[in-house]
Structures are given as structure tokens and as C-alpha cells.
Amino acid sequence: MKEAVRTYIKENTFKEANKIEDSTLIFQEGFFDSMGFVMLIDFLEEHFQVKTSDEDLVEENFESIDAITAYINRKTNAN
């Protein structure tokens, strides 16, 4: 999972991919913005099969490689 996650963000980012690391802040070091947010989202609900709804939505659950993969981890183990 964080595999697919990490090779999803380093190919969609615009900045240099090879500096982002697990723990990385994703959009606070600029490597998304807010359009790659909703990519980003529209990939993890296709590939993983989760349903992200408004609550979601807040900075912890988006802001790494690491912080993704335990929110993915929590929607996938709820249902």
C-alpha cells in the first residue's frame, strides 16, 4: 500500500521527486497543490476502494507518504 501510494506521488508531483521522503509534508514543501489534492484523492478511492467524505478532509490524514498510508489503513479497516 505505501509502495503504490509513494510511486503515485512521485510521479504526479512537479517538483524533484527524488527529495520526497515517507515523512515529507506533501503540500506544505510544495510538491502538490490543490489540484494535485483532488488527483490524489481520485487515486486513492479508485485504487483502494475507500470513500473519502468531508470530515476526512483535514491536513493529518493527507500531509505525508506515512500520513496517507495510516489514513488508508483506517477507512479500509472500518468497513
Contents of the next structure:
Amino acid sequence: MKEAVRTYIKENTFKEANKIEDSTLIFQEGFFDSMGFVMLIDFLEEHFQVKTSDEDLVEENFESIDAITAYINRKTNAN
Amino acid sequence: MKTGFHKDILHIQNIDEVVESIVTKLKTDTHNQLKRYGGVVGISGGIDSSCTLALAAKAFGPQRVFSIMLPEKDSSSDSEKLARKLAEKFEVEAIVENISGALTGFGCYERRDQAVRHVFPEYDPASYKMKIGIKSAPQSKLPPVFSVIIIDPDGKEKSAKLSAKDYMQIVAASNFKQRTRMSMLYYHAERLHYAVIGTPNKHEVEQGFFVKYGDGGADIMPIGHLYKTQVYQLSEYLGVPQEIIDRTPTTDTYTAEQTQEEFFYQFPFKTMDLLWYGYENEYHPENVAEVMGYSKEEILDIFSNFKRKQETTAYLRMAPIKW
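Next block: the form predicted together with the partner chain, after the form predicted on its own:
Now the full complex is given, and it begins with the chain already shown.
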């Protein structure tokens, strides 16, 4: 799962992908912008069959590869 | 970092000199650089285009300004009424060019409605209204996500988060409106050997609240350096009709009523102006926080959102890349 998230993020940033660590704050550090965020949510929903609710849209769930992986884990385990 | 931030920092003290300098620059740049005799202004009945028209009339004389109302089937009927009043006040010739036919030809409405129906199959543009919403707090460290809101004939609202594909289709289709207006403005400008006088203010330019080659397509932007509260101050000084000054700025793009604050800025204009000024002029976040009634952390988050907005929208301000 983490590999899929990591690959998506590295393939879709406009910045230097090799500088992204699993703990890098991808929005705060400018690796992803607003369209990048919307597209990322689409990718996660499609790839992992999860539904993102308004309450899910918080930093803790999306700020880094680690955070996204943990969020998807929580969502898929809850289903 | 600077200190000494205060709430009146954007109030123009020497307004007569400021207006005179804008008017002189508008006239000389249009003549000497653009080499055009006058100006064409698209007027919507909103504060920005009204202020621009008033400045153009002062710069070129009313006989060398041509104003155009460009309504389409989703426009508010108030817009045309107020725009007419404005043109009369400044004795500028005004015509109406309804762009609904051109937009239908482009498939603007159908392409937009197709994306809305993808989310809400019951959406019927003949009886429903729609708008785009933003789901995010201005202090959030995450970028916003977008939703579509539909209002049924009984006034009942439904909202759903938009996928990137549907969001981009709605925006791209709606942008035909601004780009069609730009084409019509240039038709008249070329016919008259005039320049197109753009109406975006500083926030629209710097935060990217304009359509590239749409309302961003112009030859000169006389209020592009002015904050919204300054546009209001100039409008009052220039004698823009009070009804226009008192009107809440709307997007006038989607069928449901929507203020610019709700759609894009997420702050009242006075607050937005001051926060942006503090950000742009590198005032100390603690100083801005104290004056504006926020915590230092909130100001830092707001400033990083501003920075992100500038970076995200840089593409809109870019000229074509040439080698």
C-alpha cells in the first residue's frame, strides 16, 4: 500500500521527486498544490476503494506519505 | 521584518493625487506604448469594472471610451441595470452584446451540466441552480477541495465533493464565459483602434482569481495594483453610483447566487486586504496577529496559504514561453 502511495506521489509532483521522504510534508513543502490534492484524493478513492468524507480532510490524514498510508489503513480496516 | 502594522494602513490619504497619477498613466501608456486612441471596457455593474470605467472616462474623455455589457443566460438581471446606470453617469456609450448564443455554440452550458449531472443525475438546468463551493478553512495547511451545490426548484440544497475530472470540466466549461467576453471586447477594440482596459484588482491578479485569456486578457490594467478597499475608496471619490458601491461582489458565473468571499477569498474584503498587505510587505506575524485578532500561528498558516495560492496560480500570470 505504501509503495503505491509513494509511487503516485513521486510520479505526480512537479518538484524533485527524489527529495520526497515518507515523512515529508508534501503540501507544506510545496510538492503538491490544490489540484494535486484533488487528484490525489481521486487516486486514493479509486485505487483503494475508499470514500473520503469532509471530516477526513484534515492534515493528519494527508500531510505526508506516512500519514496517507495510515489513513488508508484506517479506512480499509474500518470497512 | 516590519512592525507598525495598523488597520488604516491601506487608506489612501492623498486620493486626488493617486487618481491623477493613475489617469495620467492610463492615458500616456495607452497612447505612447499601446498606440491606441481610447479604451473599451466590459462593464458588469460590479465595483471593479465600474471603477475602471470611471478612470477610463477621466483619462480619455467619455467620447473615447466604449463600454460593453456582456450578459449571458445565467447573468443576474441587476448587472445590466446597474451597468447602464454607470455608463449614463459617466456619459460613456454603452451597448449590450448578449453572449448566450456563442456560449451555446461552444457547448459551455452542456459541458458544465454534463459534469454536474455526473454527480447529481437529477440536476435539470432548466429548473435547478448550481454553484461551486470550497471545502477548507483559510487557516488549514491543506489545499481546498471543491464541491458542487445544486438547489432544486423548492430551494432545497444538496452538496457533494467533486472529483478532479468533474471539477475541471465545470471550470473549463464556465471559463468560456470570460473568454467569449474577451473576444467580443477585442472585436470592438480593433474596430475602434482602442485598447482593452482590463478590470481585475490586485487580489484577482495576485491570487489568480481570473481566467487566463479571459478577464485576464487585456492591454492595460489600471486597478491591478489596488486592494479591494482602495477600489471602493476610489469609486466613491470618482462618483460611481452608490447602488454599485453597496452591492455585494458576486461571481455572476454560476446560476446560484454566490459571493466572491464564499467562492474564493474566504475572508471579508477588509480583512483580506489587510492580511494580504501584511503578508506582502513582510510585517511581523505577531504584529499582524495582534491587530487583526488572530493568533500568531493562525497568521502563519494564513500567510503560507497566500504563498501557496500565488505559487499555484503563477501559470495564469505567465506569458507564453518563447525561446
